[in-house]
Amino acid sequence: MNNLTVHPLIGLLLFPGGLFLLASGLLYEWIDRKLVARFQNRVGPRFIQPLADLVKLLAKEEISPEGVNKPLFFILPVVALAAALTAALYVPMAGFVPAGSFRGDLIITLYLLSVLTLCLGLAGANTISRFAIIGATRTLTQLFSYEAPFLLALLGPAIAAASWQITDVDFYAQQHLWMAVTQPIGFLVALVGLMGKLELPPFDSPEAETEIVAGAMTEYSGRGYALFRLGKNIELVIGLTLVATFYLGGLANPVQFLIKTLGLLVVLAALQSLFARLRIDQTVGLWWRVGALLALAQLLVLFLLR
């Protein structure tokens, strides 16, 4: 089944881009927090809580601490959010044809998804706060450890589809058996890599509240903090969409989008609840050795079979 299409301007500003991305980011944040709470026998936040937090932060004054490069301090959250929104142009959000699509857009999308993490690292390094600097160091260290395995995990389905274009991989996935069955190692590496990219528990040492307050974002408040959080929420939706597209038979319509991405979100919430936070050396060393090697082994098998 082919993906659905809408007018380019509507798709860019309203649905499935623009406002839809912002709203779905807040919705998926609430679902994630609610699921983790229920798994831990807690009540969890109200439905409106992520939106209330966003409005409160946007209304607050953004304080510029001493010792920072002010233009860089204010522009980094904007760049991070803009990169996340731009990455959605090449992904079949809600099962619709992407607003932009070209050969090799998979690499551009993965690059844009890395910009937020780079901005977080620069934001922490731009301050004189010890907590922020330690958080920035951990953020950038974790970036190098999880970006490569995540990329390698997504290359498996791309190689099977013989294309670096996301829409081609989506169409191929809709015509064949789920690649989560044929490439289970890549599916597992993609899920764990996504959690590491987004610094979700147990890979949340870069922003561990009990150790370094809020990590790289310790000195941020108001609008800057809100934009960073919103960017992470949007990347969560995009990451789930990519994994569902590549490994769960593609996305042909909004119903498939909801079922598959929410199913993946339940799995991520369960993993967050099952494991305690890992130290940064455990997060980086073990996963880099195991995750990257497993992904490379799967790619080698794919090349031999082809």
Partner chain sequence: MEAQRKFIVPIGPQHPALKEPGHFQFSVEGEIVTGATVRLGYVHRGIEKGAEARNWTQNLYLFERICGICSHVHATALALGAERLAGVEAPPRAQAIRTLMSELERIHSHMLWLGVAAHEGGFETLFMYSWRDREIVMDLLESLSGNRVNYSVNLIGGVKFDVTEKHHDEILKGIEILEERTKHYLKVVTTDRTFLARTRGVGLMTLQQAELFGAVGPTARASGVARDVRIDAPYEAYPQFPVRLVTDDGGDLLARFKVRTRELFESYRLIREILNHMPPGELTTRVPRRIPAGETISRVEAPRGELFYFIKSNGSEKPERIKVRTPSLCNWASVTQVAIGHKLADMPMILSGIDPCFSCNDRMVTINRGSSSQVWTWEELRRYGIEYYRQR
Given for the second form:
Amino acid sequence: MNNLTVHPLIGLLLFPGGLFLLASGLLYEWIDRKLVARFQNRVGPRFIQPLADLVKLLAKEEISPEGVNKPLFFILPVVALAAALTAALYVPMAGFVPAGSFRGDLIITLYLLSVLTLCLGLAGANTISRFAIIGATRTLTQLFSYEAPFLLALLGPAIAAASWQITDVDFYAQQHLWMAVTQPIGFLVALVGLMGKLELPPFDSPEAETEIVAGAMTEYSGRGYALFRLGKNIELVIGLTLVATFYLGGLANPVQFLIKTLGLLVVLAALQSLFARLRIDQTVGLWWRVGALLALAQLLVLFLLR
Amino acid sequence: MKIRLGTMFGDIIRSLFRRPATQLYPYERRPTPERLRGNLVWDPSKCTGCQLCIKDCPSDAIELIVLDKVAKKFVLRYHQDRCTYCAQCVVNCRFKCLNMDDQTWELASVNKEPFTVYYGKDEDVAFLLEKMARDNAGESGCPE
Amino acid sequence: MEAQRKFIVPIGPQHPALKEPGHFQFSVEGEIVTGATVRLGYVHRGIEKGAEARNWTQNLYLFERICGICSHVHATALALGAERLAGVEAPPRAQAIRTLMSELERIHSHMLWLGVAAHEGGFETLFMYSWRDREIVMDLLESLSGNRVNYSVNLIGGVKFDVTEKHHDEILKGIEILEERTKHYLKVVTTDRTFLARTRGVGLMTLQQAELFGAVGPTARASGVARDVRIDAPYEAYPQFPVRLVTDDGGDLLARFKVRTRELFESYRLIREILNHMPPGELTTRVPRRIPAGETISRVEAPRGELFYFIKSNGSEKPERIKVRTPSLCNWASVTQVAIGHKLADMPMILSGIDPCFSCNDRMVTINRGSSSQVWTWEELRRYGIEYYRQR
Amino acid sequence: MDTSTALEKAAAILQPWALATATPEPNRLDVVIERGSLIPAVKALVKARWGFFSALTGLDQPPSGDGEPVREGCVEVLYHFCSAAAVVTLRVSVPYSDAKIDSICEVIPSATLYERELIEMFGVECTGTPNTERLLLSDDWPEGVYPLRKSFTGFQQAEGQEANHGSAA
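Could you switch over to the form predicted in complex with its partner chain, since the one displayed so far is the form predicted alone?
Okay, now the whole complex, with that chain kicking things off.
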């Protein structure tokens, strides 16, 4: 399918990395915002808004607050974005064959996605702002709570396909019935886990504006903030792709990619607007008491049925 | 009472197929209500110069400048930027010469000058402005 | 040593949780709040002092501007007090219109609060919807008075405008939609699992505490205190149109939600009754410009609770002293006490639970301070502002 | 309990400390008391569970010096208690020269906010109120300038007047 003749490195800049990811990240952010707005009976932003925000932030002065480790302060957003971009290499973006693929790339992808959250937590802990520190603690607490169930939920399809390689799972999913049907619990946990990962409401207590302003990102401005936001947007696209690949019958072509990820995004936006924010203790409780157990039960069923 | 998840589900689904409640204000204007208290307008023909309106104005937004008491030559200087649009002056006026317009209510400007409005017969206002200009010129020329 | 290890989280004076400036310091251990202090005064405007330099009518408008949400009750309290001192009473129709406006204002204030509290709890959808529906009552107020806020209904001795047939129908229609929606919101706040997790058992204030702290209004009624000026000491047209007391024994945030939404139904009922039995007659009565000397206490029930005016006249055109005690001030004490032991995440909810109104409390002019460590006087700040804009 | 019986009851409770009583309006009772008997009086009201502490008003009575016998300037502090429609007001007068009053916080803890307002606006020291940091006025408001006293008439003049006042006292 992918028989372009450009140099692979240049190709990488355009697709699946670089430009394509940036554009799709911004696009998905807009769709998300627009959908939430429509669910709330508002108008919502115009499609150019995320780009405008990005350009504005990039053009702004970046202020480094007192008392931070400067190199760390500047490098963290870059690392976060880079991690998110790298993660895209192993995922069937837009339904194409991933740029790189090897045995066990699922684990690598998941950990690359977590690097963003880790960077965020570090960034918050790096400053002396009280809001940022509380935000950082909450970010990391949340990371530890959703990570295990999310991983377990993605393990289900991998076990079914008997491979740790995303392309294999993709291929397997295309051949079989949608795993959202065969493994409904896993699908639910994965979807909600994605919301936790992206700190979307109701799991947005790490950046609850009414309590701790912007959480870990309170002290960030200008470029650093823009990069973090961009990283999150890209994570949104990758996360959606991953869940769609695993649970919605794989991604064979761009049309399928669009339909499936956008469908997921609609559900995600609806979930975002349906609930009140959970407190951090409630989030942790929910994940460990409900999420992890459910995912484990799903795995157990899988093992028993094999 | 039963505890449920997602009690607003019906709302959000319905609103997807509904027009947004947001008004795109500068492009979309609703008609103003009849009683809207906008700009103050003054009809000089009925005024007797009793100054009752000025007495109770909570924000010193109106001044009545008497040019000729006997000939009933008055000019009303109205400071839109000070006005609180409470309509007390309209209530106080026994001759119904004050009124609040329900159409002009967009009062934004980058400087203060347009907010001082002179009401009165054209010749009176012209006379006053000329006099003020003369006084100003005299003042600045005088002291040094 | 202990004191130094305290981790203090400042909320305000500029903070997304507060729509108005106030400064709270919460000392926390982990997420648990161990202490709370409050600092007010960021929106002091010197109204009590200013009142002494204005005549009674001018003060009516000044006091209406104490609060942007419950403006009508402030003017009403002053007008009632002044009328009592002058020994006159506004005609029945005027009283009924004042009451009608008070209740419409209560609806708008409670709807606003519902939205704000939902927003603090991170329930953006409820926030958006309740504010969308609040527009209905705002439109009604606008079409009645000509203004969305600061309606300027009152005159000393009456009201400015009448309620026509057209308004009558308009209001009834609006109320009907609102009632429908309020029923829905009551269902949402009492049955939604995620929202209940944030409100049930949070910010608990017992009956004893509420009485000790002198809480007023819905905050007190949610703890089971039967205290409502409209019932205890009816004013305006409340003797003819009695209100039923709404209380709840819960004492937590959920109870406050319940009490406020149920009060909305009471307001709807009252408005219908007033509209259907509107007394005919004059709108104003004559009141002398000089109010006879004397002291009076004027108490009215604002949306947030009992509003207390102490008015002293010295027989001139200007009042000698007007003391305003707003309901929020009564309820502050309860917040700082109740906060202890709760999670930081609950603070915004608890704060908004009493429906605080900062500008109601702050009525004193101060010298502004710049954001930097350098202290700026108002003049300097003004000059800086003018120069800044001139350069642009 | 209707208003008049409530007021009668309050009058009975406050009888031991009352210097003078008045009923300016049918639903009100004014009781003038000594500074020293404030706390026992408030305690008695609270103990009898008579109403709730509703507000605290300061009233400035500047010195009158022309003609009549010279009266020392004083601040009248009014403690309003409400029970349904009935309002009982305890009136305590404190002279400028010794502007001190006992805090009632030990009896009614929530009174501290009102007391702090009184301290800042009228310069009446409430001995024993837990926190006397600035509540309403800005941190750089000059000491000894009390905005709600009649002698305060704006900023520039106030400083001059306050100085005069100090020298006179």
